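Here we start with a single chain on its own, the form predicted on its own, put down as structure tokens.
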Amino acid sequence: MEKINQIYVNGEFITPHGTETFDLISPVTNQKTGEVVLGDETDTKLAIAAAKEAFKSFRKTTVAERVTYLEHLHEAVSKKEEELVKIMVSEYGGTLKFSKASVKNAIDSFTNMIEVLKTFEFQRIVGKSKVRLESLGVVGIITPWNASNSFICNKFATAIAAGCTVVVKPSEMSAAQTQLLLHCFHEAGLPKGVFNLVNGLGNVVGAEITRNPDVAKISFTGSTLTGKIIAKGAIDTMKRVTLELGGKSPNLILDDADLEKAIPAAVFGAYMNSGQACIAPTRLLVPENKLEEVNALAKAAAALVQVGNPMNEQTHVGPMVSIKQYERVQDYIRTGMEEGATLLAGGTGKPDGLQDGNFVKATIFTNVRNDMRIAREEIFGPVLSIITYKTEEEAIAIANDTTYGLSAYISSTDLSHANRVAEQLEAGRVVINEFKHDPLAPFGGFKQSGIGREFGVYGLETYLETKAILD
């Protein structure tokens, strides 16, 4: 059983002053596997002192040595790559397929900012003014338990970009995953202090990291309810903010799809990451004379989906993280089946077989409203609402009928209409036609899905503050 007893300060391995634990538990058989201790205010003041210091010098170097070190430390994760994997399959219960895809998008996050590095200005001249844009100090870093180091890599990749230090609080669920990526970090012989990581509860370490005046900005991924509180937490200090929250993403089957491809795609999509995916197309939205296609359709397609053992690579959807998501999840189905959706495929309990873990199985509600709470709250599970829509203009005031407006998808056979469409609909991305990623476009969302962006030029903006010089 593994014991994680130690937090990352100063570039050091040291024993957190804290001492409560939390128990790590597998989501495939719900056996403990180890436990962590964790860190607390003292630990927290402790590294944002130290990433304090060190940005007193790392703030002046210059992009070639930025580049140096995102170089090494692409090079340490990458070492690393199929031991990442095995750990957050086990750790996590992500699939096989998608555990790899999310540490490649760690690995990538190095390699990607350099190539934002190449062409980026830190200086322009705007009118008769120079401006500079500036980094911006110590930045709090607090991720989740979903893809916890592929978030982690690509928030320290862009404050590496940006000669920013950093303390990050990850989820306690993804500790061994963590201390794995602490080591690869540590070989990277990053000047001491840049990176500083303490494992701890949101109350108590992310607390801390909120409400610190050394603190300069907060790069937050999580729930939309923990956003809000941070972005309050925040305003205190006058931190900048970036919020990656909830979505509740819709996907238009526009009336020229084909449905034989759209159909099951959506249904997988859905299924991404198990269901545990912000970006998750858990909305079909289909022409409403064409739902009887639509259902017999998505009903075959969900039988083909494979819900088990992560480390199968043939499995699409693996356990929930904990107990406690596999009864929000559900108590979502339960909720549907109350609110009059009729229920197309899976349902309550556990797949014949899976007793043991956390999962639920691949569920699709068609005769879904809007207004019913599994069509407007986050699940977060393989739970899929299948709506109708009479026009197009329906369609599209569905689809931005909802607080969230983190993603949307569209399948058309029209890419010009399609792209129509898209510019109508409220959401900070939006993929036409399979499920695609562009590391260097922006991403956040609209509404309650957050604020601000990441990845590429956008991303690393929102690290740095800007100085017009007047002379």
Given for the second form:
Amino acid sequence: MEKINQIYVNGEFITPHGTETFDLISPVTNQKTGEVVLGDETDTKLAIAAAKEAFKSFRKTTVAERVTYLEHLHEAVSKKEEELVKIMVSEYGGTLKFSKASVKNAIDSFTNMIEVLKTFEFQRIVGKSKVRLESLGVVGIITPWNASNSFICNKFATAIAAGCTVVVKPSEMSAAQTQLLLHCFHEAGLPKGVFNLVNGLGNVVGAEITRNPDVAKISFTGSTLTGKIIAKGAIDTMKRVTLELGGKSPNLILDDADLEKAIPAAVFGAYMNSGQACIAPTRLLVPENKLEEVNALAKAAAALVQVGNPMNEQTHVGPMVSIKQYERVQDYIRTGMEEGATLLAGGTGKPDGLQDGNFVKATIFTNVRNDMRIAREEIFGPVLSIITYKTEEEAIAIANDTTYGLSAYISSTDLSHANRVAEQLEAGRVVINEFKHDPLAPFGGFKQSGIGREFGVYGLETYLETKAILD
Ligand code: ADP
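Same protein, different condition: the form predicted on its own was shown, now please give the form predicted in complex with adenosine-5'-diphosphate (ADP).
Following is the full complex, with the preceding chain placed first.
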């Protein structure tokens, strides 16, 4: 039984002042695997004070020095790649394939930022003035459980590139993954206080980070509900915020799409990260006159989806992270049935032989209307809704008829056609054919999917404050 009883403050592993504990539960067996001691406000204040002190000198580092730190971090995290994958699978229940990709993204965060620094201009001439982009200060990083280390690495790498110091509060459900990452960061040998981490609850540690006047910015990934609480709290001290929140992403199958390819891809895509992904394409918009064909293809694809132990190479969908999350998804499946959508695959209950863990059947609803709750609310599980449209204009209107705007997806055999549609979608990222990732392109949401952008140049700019010097 693992007991995680250390936080990281001012370059050292220390015992937290907080004494409450939180049980770590395997999503595959629902057995307790360990516990984490939760930090409190005192711990958080200590970490913020260390970051504040470290910022005094870290802000003065040169770009070359920051590149060296990023190289050290890259090396230290790379060394533990396999262990990081293993622990992500066992603690979180992410599939092996997804966990490998996620850890790779985490490692690449550091080299991506080195790439950005090669050409980034911290000083520019605008009008007749000198414009300096200066390090913002102490950044509070608050992250969820669905790709924990990848979020931490990306935000931390950007902070280092910007000359900022950080206090991280990960999800309490990710404590074992965090602990391993912490050891990597420690080994990288950064100046004391540049990186600090406090395990703890959102309404304790997260709330202190949100209200503390010595924190200049919060970079948050998580639910829209929590994002709003943080944004409201942050305004009292006028903190900058970057919020990467929920989504209900449309996947537009245009009338010229190759359905045999696009529909299976759409089904598997909706189940990315076992459906626990803010960017998951969960609303599949298809031409009405092709619904029968789409249903047949989608049903056949769902039959190929393997739900099961995330350790197995062949598994596509692992367990939900917690019983709470399992119940939430079950509620939505029941809601879909009550709302009158047609169940095409899956349904309530656990798949055969998987009674112990938080496993959900790979589920597809068809004949979904865009005003149903299953089409409007983020489910965060393997549940896909098929919605029909009559004209392309209507397809675009349905795609945009959502409070969210994180991602959108288009399938078409005509790239210029797809691009014309992409320009009309209200989403921070539009992905055409295949599920691609570009770590240097900006990432973030329109509307209630968030504020600001992460990654690359756009991400870096949000960790900097702009000063014009008129001489
Ligand atoms: P989930 O409930 O699925 O974990 P959240 O968006 O609530 O999703 O959590 C994302 C992160 O935000 C977690 O680290 C969580 O502890 C933290 N959090 C939750 N509530 C608050 C809050 N009131 N203030 C700051 N952080 C919070």
